[in-house]
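Okay, so here's just one chain, in structure tokens, the form predicted on its own.
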Amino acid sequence: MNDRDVEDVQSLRAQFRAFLDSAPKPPGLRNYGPTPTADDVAPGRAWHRYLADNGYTCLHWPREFGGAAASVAYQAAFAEECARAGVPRQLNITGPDLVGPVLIKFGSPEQKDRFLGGIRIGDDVWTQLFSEPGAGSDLASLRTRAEHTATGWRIDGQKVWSSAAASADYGLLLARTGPDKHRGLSMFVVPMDTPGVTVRPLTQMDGESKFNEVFFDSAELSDDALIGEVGQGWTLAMVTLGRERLTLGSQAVAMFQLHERMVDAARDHGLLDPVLSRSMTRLWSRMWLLRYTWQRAIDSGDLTSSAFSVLKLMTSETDQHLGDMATEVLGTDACVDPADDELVHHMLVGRAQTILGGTSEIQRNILGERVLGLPKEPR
């Protein structure tokens, strides 16, 4: 960035901060992250609608679809200021960040008219129906099948780890329509109240139920549920997964805030000795490295940059280490109800960070094979 760019970003931050500080917060609103629980949906929807009314949702969408055509730096600054203000930047990640760009680029005019408005103003919750019990990190091996019928498509199979599926109005489904591993996949819109679709919430060890199993038992979809063309699903899936990486910068801000609370807790417990102080300083340094890696990715403006794979790996492992350190700080207080202590909650949630969104092992394979050109892992 040149000096003028830095000045512009700082001006934007001041604008965002003033707006967020003065914005009325719905009762029950909290910064629940990319995925609301069932209790978060109502306040999250009201908050999203307020943001939409003031032009702060779907910032990356083209103006013709109600977005702001905002730069990556603009989006990142807003996400970070929301994290600092302790509020979600939108209702959930799937609709605005993943589904919207896919429909804008590949959807039919009818699909755009039908779905984009509800996403932009927060009327509709979406869930991503990608991962399966036997196809998590190896997404292309999924087995949920979509068979073409005289009236549309029949879906049979199972998905898992589907965020917000229990509260969702629609799902973005990746299903198999042919034998080829990649070219045999297609993408569909699934109304979640379709007969034959069953959602089973999964209770996490922190007591929340953000993720779900979803079962398809001869669920019938109309012909116009297909997005793009038959066999184009893998291409569309890569668009959605690329967008996920852009959410990582705001996590770095949340980490700094949590680190500060952890230092205060260690001081309150009388545990801030030289050994723990060195560990906390080392983690603080890693968080700054993550922050600067995020800034380099933003500066490039290239969503296909390998920096985003580095970000996923660094964010997941740093966040997990931050949670692990909470056990040293809390001692026996780590046994309290996670609803009563943010550090306990993060300690539990942190265990999943190196699994969700693509395991750290898979991220290392991607970086080694596709970025560094190293020999492929034996299979």
The other form holds:
Amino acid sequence: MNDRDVEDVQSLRAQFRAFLDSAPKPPGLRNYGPTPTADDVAPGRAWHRYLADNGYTCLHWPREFGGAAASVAYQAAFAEECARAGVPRQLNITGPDLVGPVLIKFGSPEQKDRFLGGIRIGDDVWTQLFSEPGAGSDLASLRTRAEHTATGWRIDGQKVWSSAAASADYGLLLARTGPDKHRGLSMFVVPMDTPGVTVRPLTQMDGESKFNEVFFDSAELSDDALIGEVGQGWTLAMVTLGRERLTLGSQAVAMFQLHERMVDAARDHGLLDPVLSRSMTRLWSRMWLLRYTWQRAIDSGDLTSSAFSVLKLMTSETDQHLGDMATEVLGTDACVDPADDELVHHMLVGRAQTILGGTSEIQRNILGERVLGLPKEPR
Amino acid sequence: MNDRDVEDVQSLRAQFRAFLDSAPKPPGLRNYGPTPTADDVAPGRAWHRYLADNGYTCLHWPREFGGAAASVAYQAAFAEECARAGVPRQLNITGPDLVGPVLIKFGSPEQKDRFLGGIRIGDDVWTQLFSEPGAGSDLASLRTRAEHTATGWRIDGQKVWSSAAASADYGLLLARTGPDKHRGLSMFVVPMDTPGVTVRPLTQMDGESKFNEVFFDSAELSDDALIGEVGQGWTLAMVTLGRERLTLGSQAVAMFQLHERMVDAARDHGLLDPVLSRSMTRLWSRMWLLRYTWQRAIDSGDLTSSAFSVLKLMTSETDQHLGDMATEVLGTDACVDPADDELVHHMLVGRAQTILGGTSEIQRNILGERVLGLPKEPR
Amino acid sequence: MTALAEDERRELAQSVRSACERLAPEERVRDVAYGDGEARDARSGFDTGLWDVLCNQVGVAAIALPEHLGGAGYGASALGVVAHELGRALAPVPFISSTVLATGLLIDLSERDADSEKRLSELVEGRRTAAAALTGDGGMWRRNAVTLSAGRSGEHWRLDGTVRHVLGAAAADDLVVVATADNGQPAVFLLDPTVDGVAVEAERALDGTRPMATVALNAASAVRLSGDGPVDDVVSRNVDMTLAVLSAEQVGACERVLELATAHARTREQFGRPIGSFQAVKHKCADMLVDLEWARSASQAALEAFETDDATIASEAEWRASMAKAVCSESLRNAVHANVQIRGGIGFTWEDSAHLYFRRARTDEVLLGAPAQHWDRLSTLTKLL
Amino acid sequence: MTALAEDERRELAQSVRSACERLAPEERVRDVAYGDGEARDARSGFDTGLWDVLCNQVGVAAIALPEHLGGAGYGASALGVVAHELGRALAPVPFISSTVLATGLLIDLSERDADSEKRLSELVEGRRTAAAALTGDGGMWRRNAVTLSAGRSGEHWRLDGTVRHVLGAAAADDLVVVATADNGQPAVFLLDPTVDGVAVEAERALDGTRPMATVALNAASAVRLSGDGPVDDVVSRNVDMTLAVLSAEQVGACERVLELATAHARTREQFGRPIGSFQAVKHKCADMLVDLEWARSASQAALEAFETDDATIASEAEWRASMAKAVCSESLRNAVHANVQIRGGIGFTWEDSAHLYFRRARTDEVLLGAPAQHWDRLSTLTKLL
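Would you generate the structure of this protein in the form predicted together with the partner chain, following the form predicted on its own above?
Zooming out: every chain and molecule, the one shown earlier first.
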């Protein structure tokens, strides 16, 4: 990034900040992260609509579909300013960040017409129907079947970790249409009110409910539900990967806020001894470097650089480590219901950081094999 | 262990201590651990002879071969008292602990007659000829060949990590006599002055030289060099495993001494801040618990208990961690030649703890598979 | 004190385990600790049925009671055997809070009169429970962390102040509390929670199997148990004993968590093979095993110090208790983290048992002092540095 | 100061790397640092041939020299580029000690006279080297760690005392030393090591590529470089700059160690497959990569602060330097440990390169302050707590 760019982003930041500060916040809006709970959906939707009306959703989409064709740096700066302002940057990650790019690249003209507008303005909520109980880290082993019928497709099986599914209008479904592990997968649009589709909320270990199980019992889809070609599902799913890296840096903003609260709590509890102080100093450095590394990667513009590859691992392990410190800064006040204390809550949900979106073990495999060129395991 | 046993070992300890205190130490004797350098061999040999004359070598051997048929607790107590007194408990681990048990169990009457006495009194130094450059953790993949000839066996190949080989009279050789990975191995006695056997000292990263490479270039052994049957080599080698666990606890004694020196050094250097103090406290606890765990395992008498299985990992990682602290307690005084400072020296040789005698990775595999019953990796 | 023989230990452990398996399977524990049905008695947070069986059929509350008071007279290791099993099952019973800590203080401080003998026998039979409030927040025992104050009022004493996170207080029939008396010294009092001026409010706790309450006192009438002398030693000793027994619960939980993780790793398949065949998972389990053995040794060493005839070992009871608390807390914490990770998405759900042990681990970690505080105490007591 | 453009950076890096690969392959480094042959000049411990090429063909010593002194006028990032490459190769040259630290102090403090201009030009051409002795043990810069004292003697000053672990001192033609002057304040002096009362004794060092010496002064005559004012700022700033450049050497070494480890993991076979296919090894390499990127960011952030036009960033130079030293030291330490482990028995031998990087890592870790000290400084400077 040259000096000129730096200047641009600086002025953009000021512009974002002014916009976000003056924007009317719907009652009940909070920064719930990438995924809303059922209670978050209504305020999140209203907020998304307001952002859309001001041209701040789907920033990475091409202009012809209502996007801003924004640079990586632009998107990153907006995400970070949202985090700073304590608001989500969109209703839910699925529609704008997963479905949008897939439809734009592989959807039929009819599919683009029918779905992109609703995603952009937040009228339609989408959910992701990828993971299955038996296919977590090993996504390609999924077993939900899509059978071609005279009128379209019949779906049978079960999905899990579908965010906001109970409030969703549509789902992006990855299902099996053939025996080949990767080439036997295809991708579909599922109207969530299709008969035979049942949503069951899943409660997480912290007691909140952001995800769902979705059951398919001979759910019938029309022929035009297929996105791209039969057997192209895995390729399409891969399009969605890596996008989260672009906003990992914004997580650091929330971490800095949490860190400050934790230091205060430790001092209030008389627990800020030199050993804890050292730990909090190191964690602060990690957060600072996380943001710096992210900026460095963004500036380089190379989404395949090592710095980008390691960001997921850096972010999730640092954030989790921060959450783990709750007992150290709160003492016995960590023994309260997570719903009653943000730090305790973070201690629990932090465990998901190294699991969801690719376990740390999978991340290390990817780094070892794709970045460092180490041989795969024999199968 | 019941109260009666406790009493016995207590009085034994007093007896060991008195003996070791009054024993004449040969000039140059130091506690070099299980393996002597070339310089250690002469004083070590004299010391071994003195111990043998007083019935303190080969404690675990049956009485008929000059041993003491000693209990595990007896052996452990003697090893610990030696460590406390700063002397080795025998010249070299190979003869008494590896060769002895193998010959006693599998050797011919002639082999027992010929070799056991020399081992017991330290007249004969033995070296271990197991590891190869291409077969470290994967011992069974070794390639040194033993070919049956009209008069005996012809050996070709290369061994490594043979302790005291330059001073050794005999070697215990594991060599390949057939293609089967495990059943293609056989065990032999090698007089080290056999033509075609060349020893080359190996220097370690600390600059000391305790081990050697041994090259076999058509070295001819007589027919009676074979121990046990052809193809029995792997079984015989396994007899030697696990014995080191019996003396792991004595390592804690040396660690306590080192720990004390380190705390003093940190204080002298003005580096004993609360964070370092916490680290040193935790390390002390580990050492204390290491010894306690070892005692617990000895008392249970069950060599297959979990407590015994984890001891190697506990010991090597704790000892290594202690060594790693050298920079923290010495500051820039850690920048000196390891030959000039015990703590710096330990910092370097500590790295071997998690490699030699089975890497920590191998240990974790063993714990996972043999103790916890987790499935093996596909090959 | 009598130590249990090896076969007695095994038998006792088996009895407790059977009772827990029969009466407190995971479903039942969830109902008692987190349910909103009848199993959850909001006032107690305990499984009274299980406690009744444990007290009256197994005799866990009498096991360490001195023989002259009608107990079995066994020592700390017997308590440790019971605690180990209760920890495995996360049994929601007032063993640590009532049997070990509060009853321990009552035994050491009560006059031997009919009242207190009746109270003890009812405690032992599980017909009543007691809870102890020592410091303002249930953390590390230190006399300057006492927040209650006591003033003389004729024959009686009046207590004022608030204590939080009192384990088992909502269900307790007796409260044993430490308050600073008018001479500026801490003293121990017995308080009936039903008298005027006592408000006991159940807290919303992280770990439903460790129910806590806030106790607010406003001129509440209480009986002084301790004389005019300092009580630090007797409180400290009872806290250390409680730490040792608590550490055995932690070891039990740690052992169970390792079983759960390895069982999952053996059967759950990903990429066409059981995940336990991958070194990342296998080695994590191996590290859990090593951590478990560190914890087992630390806990055993602490318990041993409370029933030994060896004066040297006995003199180490304080720092051994602190070491046990620090080591077992860290081992259990590592174990529950590894367990969630190994169980993956499943381990992150409410339905899975992983979070039950997670909540227990993080709660036990800070009860009666966090590892940091116990490491420092260990270092001071052993004059290590 | 001018920042290097991206292609200039690449070109500079390539020039340094080529020189090192050509002139300082591992065998040569060993000979210079640990050999007893002619390559090892006991007095210097440097590879004078390599240094000559680096100074006169690549111009590494002139690169950050201000233009008015005949240098290239580039800033910290250019020094960082050079350091990165030297760190990869463990090049035994006096870049950190002479070019960065000692020359930096000379530039900031010397009068502009013919003598000092001549000295600077000879330093830049590699015809002479300088070394700086700041504290008694070469550790953390703090004015109360100064052990030399200076007394006025007519026109001149006489220095007394001993300093140990002075990097590059045995080979140095000039010694830049900090001593406490008669007003109790630290001052900076220029000392000719050949004058009476100076004894420079080469130490037996852990890392032969970081030759150190003990300098003992007994009424040694010296010239005062600084005026009567306090020198803390100028010394502190030069130390911080040196830390930033040193961190780039650490990153270079870290990068090289990762390459060595992965190369081994790709080719070494055990149990019938390359060991890099085992997760235990693969994940260790992945962690090294993560550590490397942490270090890279920390080093880059520190260097940036020394050549930015942004006042806010410039004001962060001190704590960024400390963060870089702490983070890069820890990353490199982790890396060399992992490398020895991955290389197994081979990595434990003298013949393998693993210990060369190990020695470098542990030496750099404590030079000019250990991580613990820099974490504390970072915390204080950022008013974090």
